[in-house]
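For reference, the chain that follows is the form predicted alone, supplied as structure tokens.
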Amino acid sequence: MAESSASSLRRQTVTLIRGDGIGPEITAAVQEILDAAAVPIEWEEREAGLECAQRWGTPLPAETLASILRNRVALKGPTTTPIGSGHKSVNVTIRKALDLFANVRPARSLPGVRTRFENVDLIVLRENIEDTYGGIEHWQTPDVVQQLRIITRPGSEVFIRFAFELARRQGRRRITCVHKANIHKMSDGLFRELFYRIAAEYPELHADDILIDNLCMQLVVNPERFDVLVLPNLFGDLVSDLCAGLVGGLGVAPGGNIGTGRAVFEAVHGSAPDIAGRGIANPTALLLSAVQMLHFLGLHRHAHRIEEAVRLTLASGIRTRDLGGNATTREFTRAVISNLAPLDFTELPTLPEAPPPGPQPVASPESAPWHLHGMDVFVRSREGLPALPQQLGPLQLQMISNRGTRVFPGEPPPILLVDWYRCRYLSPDPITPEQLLQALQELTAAGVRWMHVELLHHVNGTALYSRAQGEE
């Protein structure tokens, strides 16, 4: 097909968010390259980020989110998130609002980009919604902040299955679960258990697992041994940037946030306000993210054509300053365009099936009956070990810990104590919620200042809660 007739193709509308800092410059470069490549898409521009917040009072206007929901695909430049205060991350907000549960970060060595390694070709798959990124935090006392780490069966299953499907689709051979289940026995233990359960459905893939600390060491020694890495959110956040460093840094690291039938692709680097407007920004990361976007749209030949042009440009020595070259943004863009192979095919965008509108409740299989046996009640005491009733109805005080270490019964170890204690009350027999509420009323009447309660259940005789360090 002649390039001049490409305009007659049906075109997919894509939401474009230019972002902050260098965002407008690199998105303009990517637009120019995709237009020159005759990619059949239309851009629908919307705003988000710090400059948007300063202008309109919100970093993510409702019409921006509505545009992404309507078009189901977006390309996003970097946005600025204030540190320690101010608005929440636009990236995290978009991921959660659209349930983009998988963060896909390829790390592939590029010609002409010098690093310590030459043959890296791996994919980091990061669960994108749960873990500590649920953002569930509370001040418990003036000295103690609690954050909840959430790992769910349905959320992990949908993400891990996506990872195996991607590995199969891309012809990968090995898929590795990364965790810390030796310490996080229940949360990471569940993630690892689900990984192996799903792995049984993909016998052509070699499935294994590794501790997160060991992985980090192995990645900086021999990253070529890894193929596809599957991680919970926080570990994935750290490892994906580490792997970007293996292939040249965030300036060449693409990223996609993918859910069921919709996705947002973005440069994962910052907005670099110090070089904004100087014409030296590197558009490679966003351009390779756009390549990911084209694959998502089913435009595989367009994607390969543009990626090959990027690799030819870098191999020829044309690089921006962050990669050791002296090319401007404009010069690099024109070089990529000049390296585009002739267009001799017709390819129409095909989006994956869209989910139905609205929340999607998940009905997990019923487990064996849970039996309530007690509570961990978190209390404040500024005078050391709190004075507590030994008995509350059928519940008996079994253990007190401080920062996870047992301090009662027995002689407390020589540790730093803060004013926040986990106090465990248990009954050998199941109790009712009414009995537990009565116990809390008795605790309050005794003058105990408590702020948080966790229910303690057993199933098939197994305790569904962790022990304190030092507890038998």
Ligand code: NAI
The other form holds:
Amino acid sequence: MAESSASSLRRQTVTLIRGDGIGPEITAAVQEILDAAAVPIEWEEREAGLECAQRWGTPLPAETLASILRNRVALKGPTTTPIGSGHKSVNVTIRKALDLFANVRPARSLPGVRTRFENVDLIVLRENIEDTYGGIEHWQTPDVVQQLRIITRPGSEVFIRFAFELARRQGRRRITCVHKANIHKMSDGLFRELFYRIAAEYPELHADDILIDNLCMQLVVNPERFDVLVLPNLFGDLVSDLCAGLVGGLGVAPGGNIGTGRAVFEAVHGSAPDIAGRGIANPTALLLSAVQMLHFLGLHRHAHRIEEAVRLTLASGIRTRDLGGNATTREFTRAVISNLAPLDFTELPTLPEAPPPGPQPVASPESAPWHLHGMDVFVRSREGLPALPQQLGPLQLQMISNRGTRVFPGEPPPILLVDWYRCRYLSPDPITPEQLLQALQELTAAGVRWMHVELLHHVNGTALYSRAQGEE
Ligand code: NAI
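Now show me the form predicted together with the ligand; what you just gave was the form predicted alone.
Entire complex below, previous chain first.
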């Protein structure tokens, strides 16, 4: 979107969610600053969060979602999520409902904010939908919970393309894929493979990759050497908070959740119940999230003007308590307003445009036919190694593992055994789904208590499943 003084007179409607805890205090501060800066925005206020759930019986009313869908853009205060039980996270629900597949978290050193490093300028890009955030969990036995980690080709591709496009448009030099493909060979392996495939279309960017553990070490030693980081969901969650710490902590860490043509901007931090209602919360993180939002809306000059005012304020030593200062939320807000440069659109530089909406995924590559060769049956046994038939029709019992380590055939290693075994039945030749069902029926008739089944496929003679530790 291009900005002109004429277009900036057109007011855009943005959904505003105040949220819980310090949410109302910091959203009010941000509204005040954007109003004072004459940003052409109309707020449409809607509710979400714990207080909303207590009042209306739902943490995310349909009308709130409808408002974001209608306006395409929202600014959201933090919402409280009960731990262990209670309603699902409002954030996760919004991301999924609106398919906000990319989480963009800049981490840039701020003047006057004392940290160990001075020149950090990172963008952490986190895939926002997949990975363990599918929330697919099942109790398998009273001792064992299973969680599925899902990495898909289309989901990763849309996200990684968005990451490269953002890096290009923001004139970045280096883009780094972060993964654990030495252990998660197939899932992170796919993510990394797609990263390099897409990198070929962006020759001006230096693309490389790093293991997540190594990255964490390097970030706390020498963060200046990184530029744009591209991560699957869970790693991205952790690394983005780490990077927030590098530049001054949660009080200054902004974030945006971006999808195709729509986005929700919110601070990284939570509802901070420990300081709620005391007028001391730092509104910077939400304010910088609003700056990101203004770029998304094409209001680059307004964004630039407000960001400069924040930097000037911090540089002048006016800081809230989380940053070692003693300014209240009000005092900080007033200072930012007084530091707004005169409204002169002609002199402000043009900033790179907001990244475009993510493209639709391309079709998966045609692959050779997949052949069914067997199944992993997950069996409960409280008496040690389960007694299982060696043969089920064409299927041969090949291997049993416990917590990923092979315990059959051969001498079981001296490991802690839980009551949940993965039992691998394989056939040298392809089998039919009917033969597999028949095998399961025989297993059930033999009194075996199974919890779930995974199908084992081969393509071009290659197994499409992982081996157990100790399995040849
Ligand atoms: P938190 O981020 O709310 O607080 C952690 C610490 O940072 C606290 O000491 C707090 O006082 C401080 N802090 C956070 N933001 C601050 C700010 N703007 N100014 C000054 N100090 C600030 O994390 P916590 O305590 O783990 O979570 C509280 C609630 O927030 C939970 O219910 C959690 O689920 C929710 N949450 C919501 C998020 C969201 O809506 N985006 C994100 C993270 C947590």
